[in-house]
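Only one chain is shown below, in structure tokens, and it's the form predicted alone.
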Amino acid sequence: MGFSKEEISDKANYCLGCKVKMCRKGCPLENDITQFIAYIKEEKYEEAYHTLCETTVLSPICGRICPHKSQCEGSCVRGIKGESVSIGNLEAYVGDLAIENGYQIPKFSEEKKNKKVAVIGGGPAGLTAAANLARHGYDVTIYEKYDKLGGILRHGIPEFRLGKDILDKQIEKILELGIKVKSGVALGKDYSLEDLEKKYDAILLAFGANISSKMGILGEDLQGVYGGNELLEKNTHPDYTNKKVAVIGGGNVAMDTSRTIKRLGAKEVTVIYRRAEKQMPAEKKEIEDAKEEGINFLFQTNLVKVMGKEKVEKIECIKTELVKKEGETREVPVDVVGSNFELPMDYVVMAVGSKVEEKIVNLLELELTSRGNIKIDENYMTSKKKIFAAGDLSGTKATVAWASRSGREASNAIMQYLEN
């Protein structure tokens, strides 16, 4: 992270070591933040790492990319009257030290269980679940469609936010727990769910939901309209040189795609979001970084249609006003009649949400929710016995920490199922 030992010491000593750990309550993974920082104060870095390992196996990653200001740091007591403790920086520092010094992820049990579990998908949910199961002695195999594990960490988060060298080294550390990997194999092509059901005692579906949602507007099928998730995942971009690009949405995918596109030479990148800036789900730091990098923002603006003969030539937008409606927990955007305007545009990128790939869902023959996610019960089990689901696939909040927590909780449920 580029901090000296003295700087890290100063950041750690700024922590009050509260008895009531509000920061821990703000962390989706419930990391024992005050305890790992207490160890940093004493320069007991391996103990600090092992404290983090009680709840997470992704510390150098989460320390870099989590939306800390809306999670742990946002709940920090010091933040009430001043700056919050730099929890993310401290977590990343300890995670990096673990990689450099070879600290091991401790096992919870040395006893080998005679049970086999397949985890489909090597993203944050799958990696966390596989690690938790392996740490308890289960025989775990991850099935991954790409050559390398990482999921959204590798194919959804740009290099400028998460270096792939850090990711590779942390995955290697996780695999040292004895996890087997079958990479370059796709569900429905190289193997089926039925194949796995014959070989394994339990199966966890954790392959994410990375198909960009559409708005259902006119012109959405023109050449030059892309999905933000697909651009980040496949990293196959058109030539943006001297082009104008509109990115629709207000989450981290919108920030990552807009910043990536700007770096690839676009003349002008404009993020269009139908609500106010304060309502953007993207991390505040990511929004500020995007602004500093020259990204334009149009708030309280909605895309009406994309125009052009065969490819994108311009877009029509409309201004919105925020109205508090009965039964709604927050103000909703309502179009301002007559406020339509047009903008010349070369490309449009949709970053308004994501969904599970329909073809794969149909292959699974599992019950779905009204939103198209795989339906799970309170124990993460799907409508088929011994098949579980976690992460975006099951509708988990779309952050790495929440996906990771989902994987951890699902793996706990699998262990409970296997031992009953």
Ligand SMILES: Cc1cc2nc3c(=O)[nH]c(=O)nc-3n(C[C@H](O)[C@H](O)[C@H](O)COP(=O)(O)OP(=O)(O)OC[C@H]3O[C@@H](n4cnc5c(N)ncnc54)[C@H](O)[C@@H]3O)c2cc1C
Second form
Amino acid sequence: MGFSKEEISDKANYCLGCKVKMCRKGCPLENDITQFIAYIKEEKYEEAYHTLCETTVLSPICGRICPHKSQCEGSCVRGIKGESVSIGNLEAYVGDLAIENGYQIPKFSEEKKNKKVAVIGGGPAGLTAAANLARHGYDVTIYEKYDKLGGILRHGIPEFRLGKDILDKQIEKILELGIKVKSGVALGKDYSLEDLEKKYDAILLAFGANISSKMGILGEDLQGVYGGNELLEKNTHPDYTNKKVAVIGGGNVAMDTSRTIKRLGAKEVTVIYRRAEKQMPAEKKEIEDAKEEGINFLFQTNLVKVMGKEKVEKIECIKTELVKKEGETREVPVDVVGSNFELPMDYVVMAVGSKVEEKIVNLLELELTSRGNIKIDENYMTSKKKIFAAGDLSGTKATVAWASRSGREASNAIMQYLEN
Ligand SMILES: Cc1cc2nc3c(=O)[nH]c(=O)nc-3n(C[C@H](O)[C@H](O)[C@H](O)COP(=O)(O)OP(=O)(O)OC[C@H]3O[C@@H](n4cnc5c(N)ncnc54)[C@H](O)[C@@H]3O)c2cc1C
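Switch from the form predicted alone to the form predicted together with this ligand and give that structure.
And the full complex, kicking off with our chain again.
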């Protein structure tokens, strides 16, 4: 991450090493943050890495792209009166050193278990689950539809936020645990769940939920309306030269698509968000970076309809006011009657949420939740015996650390199932 040893030492020494570890509580993976930082203070970097490895195999990635301000750093005691400890920078530093110096991810058991597990999807949930199972001696195979593993870390988060060299090297380190990979094959196309059930003792579904949700408004089917997830995943874009683009939403996908589109040469990119700036789910830093790069923002504004003959020509928006409503934890945006206005536009990109691919879940014949996610019980098992699910497709909070935690817990549940 470009910090010198001295800078890292200063950042580590700023940590108070609290006895009650609030930062650990704030981390979805429950990393022992004060302990790994204590090792950095003593320049015991391999020990720091091994402390992190007790709970995560994604250090160089989480250190870079976790929403730290709402997770570990947001709970740091130092942050009450001033700046919190730079936990993300410290984690990435240790993760990078592990790559440079070849520190291994330790195994939990050297004993080989005679059980085979298939993991479908090589994103944060699948990678974490596969690593945990391999570290406990299980025979694991990841099935991935693309040629390379990584999930949204590869086919979503742009290079300017997460370098693919780091991702490649970390995946290599995870695979060194002895995980097999079958890439370029998709569940529901190249093989079925029944095929896998015949070959494996347990199956973990971790194929994500990366289909852009729609708003259900007029004009959404016009040419020139895209889903942000699909644009980033497939990396196929229209020519944005001299074009005006509206990106609807306030999360990571909205930030990454708007910044990518601006970098691809769009004349004007406007993010339209129905709530206030302080309510945006995207990290503050991402919003600031987007502003610096020239992205416009329209807060408390809702998209009403997209207009045009065949393709997008303009959009109609309405202003919103934030109203306190009983039973709601935060203020709710309500349209201000008569505040409608139009804007000329060439493209509209939807970044208002994402969901599981319907075609696949229908084929699997598994029970779903009311939100269309794969339903799991408290042991991460789906409605079919020996089929488990984890990550975004099971409706976890959609961040890398939460998906990874869900992969870890699901793999622990699989081990319990296999040993009983
Ligand atoms: C643009 C964008 C930016 C984001 N930015 C951040 C961020 O900065 N910080 C953060 O913490 N979170 C971020 N997130 C959220 C985070 O990336 C996800 O929550 C996380 O990747 C989910 O992990 P997963 O393993 O469940 O699914 P995924 O990462 O989606 O991985 C699923 C894998 O399954 C594979 N797959 C799909 N279908 C099949 C099939 N039929 N057969 C075989 N394989 C299949 C996919 O190719 C993929 O490799 C972002 C998400 C997006 C879309």
